[in-house]
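Below, in structure tokens: the form predicted alone, a single chain.
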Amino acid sequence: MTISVKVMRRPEPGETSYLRATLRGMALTFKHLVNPKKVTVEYPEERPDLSPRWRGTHVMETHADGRPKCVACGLCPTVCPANCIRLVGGEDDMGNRYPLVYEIDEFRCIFCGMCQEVCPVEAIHVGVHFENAEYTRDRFVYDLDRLMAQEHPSTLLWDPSDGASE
């Protein structure tokens, strides 16, 4: 493999004028200044419109009595490609399974949504939320209580048969 080097000749002073390039740059700047279709969002005063399928911070669904919907089947930590879900299941006197420990490391999560898709009882969802800034790294580990306390809406599942969901 040979490496080729292209040598560029720099124009001598007086051979070129930078006036045309300067005017072209100013015209482009002025065009964006008066453009009615502004793309810049003045966050945080102005909130961006997120897609209904945006995948952000997780939400744990709950029953009406406040118990988590999770049945501790273990599918979400199994399918998680980032290995960011920690689940320790328990069982009550009636034989119902529930999570003793359910933690999601949001710092490690890649927000692929596999946990949401594999959940048989639709207990865990990725939510329409993106402002998850914290001061310490350990605050990114969301435990079960914090996941159940999330109030933002959850995202819609992608249906490949629905053309409108693209």
Contents of the next structure:
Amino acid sequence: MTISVKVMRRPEPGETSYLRATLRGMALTFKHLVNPKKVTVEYPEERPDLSPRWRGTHVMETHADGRPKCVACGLCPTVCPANCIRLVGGEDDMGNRYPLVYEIDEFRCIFCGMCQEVCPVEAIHVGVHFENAEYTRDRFVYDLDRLMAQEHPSTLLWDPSDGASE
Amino acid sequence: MDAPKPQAVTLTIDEREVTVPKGTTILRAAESIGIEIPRYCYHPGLSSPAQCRICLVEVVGAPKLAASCVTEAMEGQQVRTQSEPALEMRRGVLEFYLANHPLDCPICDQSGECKLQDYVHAEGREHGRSREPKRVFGRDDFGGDVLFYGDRCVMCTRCVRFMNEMAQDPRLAVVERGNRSIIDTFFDEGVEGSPYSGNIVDICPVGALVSKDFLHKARAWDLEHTPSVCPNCSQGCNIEIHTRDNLVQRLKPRDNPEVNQYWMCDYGRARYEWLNRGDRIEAPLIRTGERDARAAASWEEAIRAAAAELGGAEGPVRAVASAFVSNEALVALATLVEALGGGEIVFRSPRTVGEIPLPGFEKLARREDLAPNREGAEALGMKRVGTNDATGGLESLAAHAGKLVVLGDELEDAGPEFGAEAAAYLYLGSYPTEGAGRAKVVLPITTFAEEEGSFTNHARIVQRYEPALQAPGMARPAATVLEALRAALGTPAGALAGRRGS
Ligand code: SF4
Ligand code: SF4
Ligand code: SF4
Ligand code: SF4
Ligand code: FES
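Switch from the form predicted alone to the form predicted together with the partner chain and give that structure.
What follows is the whole complex; the chain from before opens it.
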């Protein structure tokens, strides 16, 4: 076996100076300094505009009387690629099927929105929301009460056949 | 009477030739080559009224489509199950079924194993055309374990025919006519008290009849199915154990023409909760001092301690077995006892008075022995002692001064002093019990649902079952444990070889 040796050409002293690159960088910085199209947002005083199709932490829709809309069909835990929804179905005192336990582990969730897409009764939604700081990890497992108490708006999923969802 | 030799006929189904005995229906002939023709009213264990019309197929040359569940296969027939006329007709039939159906799959327990879902998905229309309001029946309690959702019913009358032909206890009927027709019971108690009524839930092709016990418990697609044998009586019905999250969710019958056909009794069906018991012995335990001072040990240590205990002690050996353990474990116990010099093995098993037969299939009855393997134990020369509720009978063993081995018996009534006199006392079991308090070594074993093995039923048919659950902690199959113990004692294997299977 032969080893081929590649001889590298060493740069000339003039070529190794970083001065030109630095100046080029400074010029770019200066250009943005005076650019009127600013993108930096002074968070938290200023709020960013989120797209209505932003997919953040979940919201469970409720009926007018405060019951969750979920009928415990089991489709969202089945479709969830991160396997982060835990559901135990049961029957409420009016004889309706409803979730005894409904938990989403928001840490494991990848916010794909498939749970929202699959839900036959439009109960679970991903939400337009991004401020998720908590003091402990277990606070990221959202239970049913928490999901129903969420106040941020639900995401509009894009439906190609429905112009309004654009 | 000599049965006439069945003549064979050859026909073509969907371009494939198949030869079947004369008298076979087209539906069965198609099934034999793996073509499933849709069916609702047809069930192999019941009569065929040919009323659901979902099984219509085209027979070339015939003036009309034929109901394949009752049409006999003829020589040279050409059957098309997927031709345009057949498909169009089935599409139409399905549309009628859906005209009043509530489309409530999300909350229906049958969803995922529903024949209406399957057939509509495969052959039905994408959108309904009916604009009329649907008729609504709501839900009705049929008694026993059965709930009835009238709106989902497809009027196949399988449930009615089961009660008439199999249970021979006609308690269900079709009342009203046309699209108002509905299944109903005669009196308020419905099927309450009918010992085989759980089967109507199994045979209902849709979610009209559902089990109260299973209601909303799990989705069909989340369940794992394991072939097994019912442990609740010596009939040994073939069952499937449906599990989810390592818990048994329900038992369903599995067909076996020799034992239980397609059915099982409600008594057996309802008794599975003990398999989900959480109080288990999870590690081998070695007594370190007096009484309850015990330390968990590795299997190696425990087997060594047990072998030293049994090998070092004086006196004759006696053993208690159980009618709830596998043949394999019983043989291993008998081999071990023989290796230790031979001795009496007794077992206790619950019994009741009176069999509960299924009138339409007489081979099946809930037997008097309420344990799965009494035959297996007796075939190995073990003796049944005690009363019919599996208590008593161990008085002479409680004070036995030699070696004592207990396999599987929970010793519920034995008390903490059981085995106090024994020179060596070894306990193999699944659940913690007072009766093992004096045992030097306690070894955790699996239940039948956690291991592979076999039971011998009342008719001496040996039936195999497979593991459905993961065993807790370090529990191991009793046969494996006893075999390891025998090897550690340094005694030859197969002393019982000649008696195996006797
Ligand atoms: S957004 Fe996707 S990953 Fe998150 S819970 Fe829903 S289905 Fe699962
Ligand atoms: S898909 Fe919708 S109805 Fe079904 S379990 Fe999930 S949230 Fe509940
Ligand atoms: S309840 Fe079920 S088995 Fe009985 S007629 Fe209706 S669909 Fe058939
Ligand atoms: S007849 Fe016996 S074996 Fe069959 S299901 Fe009933 S209890 Fe189990
Ligand atoms: S299965 Fe043939 S008509 Fe019902």
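This is a predicted model, so every value here is computed, not measured. Residue numbers count along the first chain shown, from 1. We call the rigid core the largest set of C-alpha positions that still match within 1.5 Å between the two forms.
If you fit the rigid core between these two forms, you'll see the Cα of A27 move by 2 angstroms or more. Once both forms are fitted on their core, the CA shift for E151 between these two forms remains under 2 Å.
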